[in-house]
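Okay, so here's just one chain, in structure tokens, the form predicted on its own.
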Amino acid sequence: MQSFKDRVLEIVAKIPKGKVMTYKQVAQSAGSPRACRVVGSIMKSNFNPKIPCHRVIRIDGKVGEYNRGRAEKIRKLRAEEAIK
């Protein structure tokens, strides 16, 4: 059976260029809709460059934080027209 971090980290991997899903929609797809900060740990502790972790954004729409700075989140979501 495949851990909920190998789910989370699948899920990610198949967010296309210019979209975005939010820790909640990550949670629910991996099949624990609670467990949105978890999602947020897993996203915080990827390096892996085919796991776009910059396209998964706070409820609220705002970015939320990103493990190569905020800036970097926000610059990467532009250069894909995902955000303004």
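Heads up, when I say rigid core I mean the largest set of C-alphas that superpose within 1.5 Å between the two forms. Keep in mind the model is a prediction, meaning the values are calculated, not measured. Positions refer to the first chain, counted from 1. First, how it differs from the form predicted together with the DNA.
- Once both forms are fitted on their core, the CA shift for Ser29 between these two forms remains under 2 Å.
- Superposed on the core, the two forms differ at Ser45: its CA moves 2 Å or more between these two forms.
The form predicted on its own done, now the form predicted together with the DNA:
Nothing else is written out below except the one chain.
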């Protein structure tokens, strides 16, 4: 039995290149569509290169926050053509 945290990490790690998922979408895929806040908290607590958290953005299309800086996150997304 994996915790919600592990499940979210697994889903985020499965996000294909050039694709982006919203926090809510990830939370829903993890089993709790209303735990969008928890998803963010999980990521900052489990940041590792296997988890492309820069592909997880807000539902509004904004990048949200990032442990290394939003500019860096946006740059990566643009490099993958995941966003405008």
